Amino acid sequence: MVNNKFKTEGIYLAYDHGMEHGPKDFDEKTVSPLSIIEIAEKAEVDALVLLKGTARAYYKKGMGVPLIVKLNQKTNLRSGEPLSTQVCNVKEAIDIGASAVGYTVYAGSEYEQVMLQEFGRIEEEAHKYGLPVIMWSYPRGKAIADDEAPEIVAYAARIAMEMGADIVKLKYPNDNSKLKWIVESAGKTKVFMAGGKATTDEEFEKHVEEVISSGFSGVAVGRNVWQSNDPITRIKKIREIIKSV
């Protein structure tokens, strides 16, 4: 069993991007992990998001800041279906040092049953070791009209309490008058907003408030944050908005 005090509400800092994005998202100081791990350090995040590599070469056990291993992953130089298999097992990712483990589910793609199937696998053994799972429960492809619908990101929600996940991470809807029946079709899980696209520092701050005041337990963020001229001022304002509602 891991010893853990991982937090299930807060702010997460995601730097899992490199793989499926390039590095088209960094600059000459954000290509290297280091510089946003001094960021999650500094700001004292609830945890920092990472894939394998990147943690098994930078991350250092007992930092002060938990360490979240996504253990899928993909490319974004193949078209069709989105596809996200398993690159990294559980005890792969607690000997790196990982306090919990993410996964992403394409629901909706037609290969969403073989990313199903891992995420049971995944869910049960992680279980066992007593490590949380996250699941980035994002609806894509041919079959999804539009990912951001109120009534999808509800059925993303719902996937991942299915499923048994312990936090679920969604995007903002593009319809904000359904957050609260997005948050009660998760049920018990807790539920996390994804960082996404870039937007503007007041849009994003009045996004994480909406999502809080509606029952959401934090949020996920990268690229607003760690792409921003004063990425630790940033997560303190988010921390004080989340602390505020």
Ligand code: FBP
Second form
Amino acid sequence: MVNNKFKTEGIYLAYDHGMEHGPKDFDEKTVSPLSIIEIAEKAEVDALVLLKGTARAYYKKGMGVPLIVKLNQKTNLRSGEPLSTQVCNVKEAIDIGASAVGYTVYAGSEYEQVMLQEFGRIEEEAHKYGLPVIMWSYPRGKAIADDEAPEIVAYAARIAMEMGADIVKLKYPNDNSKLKWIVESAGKTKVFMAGGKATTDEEFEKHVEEVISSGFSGVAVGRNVWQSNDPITRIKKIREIIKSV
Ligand code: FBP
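Can I have the other form now, the form predicted together with the named molecule, not the form predicted on its own?
Shown next: the complete complex, the earlier chain at its head.
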């Protein structure tokens, strides 16, 4: 069993984009994982999300920031229905220092059964070791006309709950009147907002405020933090909002 004090609320810093999007998200500085680790340490985020290769090479056990290892991944190099498959197992993630594991499910894709089945196996294994499991629940594919529609985001929340996820990471919906319904749809599964493409500080903070006051437990954000001019101040501001709402 893992001795786990993993926080299921707060702010997680995501840095799994290099494989998923290609290095186009990075500049001269953020292309180095060291710069992100430095941000995570200085700002004392509640967790850092990495893929196994980055984690093994750069994450230092005992650095004070809990690690989430993302267990499946895909590239942006092929087109067609989305499929992200397992590239790391739970035991390997624990050996690297993980306090929690993550997995993306693209429900609605032609391949959703592959991901649901893998998620089910991972959830069982991770829970045997006492590790929380986070589902990146992103309905996507040609069957999904609008992946930010509130009913689709609520469906994504429900899938995570029914599959036994401890935490679900969801896109911010394009209609903010259904945020509470989205949280209710997740039952006891904690809900985190994903960051999305970098937007203005004001708009992002407004979204954080809205979701937290509707019952979300936190944010798991990447680009809106490390693409900003002052990532540490951004994180502090987000944390203040989470604490004050
Ligand atoms: P961002 O805050 O940068 O959007 O990161 C959140 C995240 O879920 C990452 O973990 C992941 O790499 C990325 O978004 C996937 O984005 P998308 O599914 O929109 O391509």
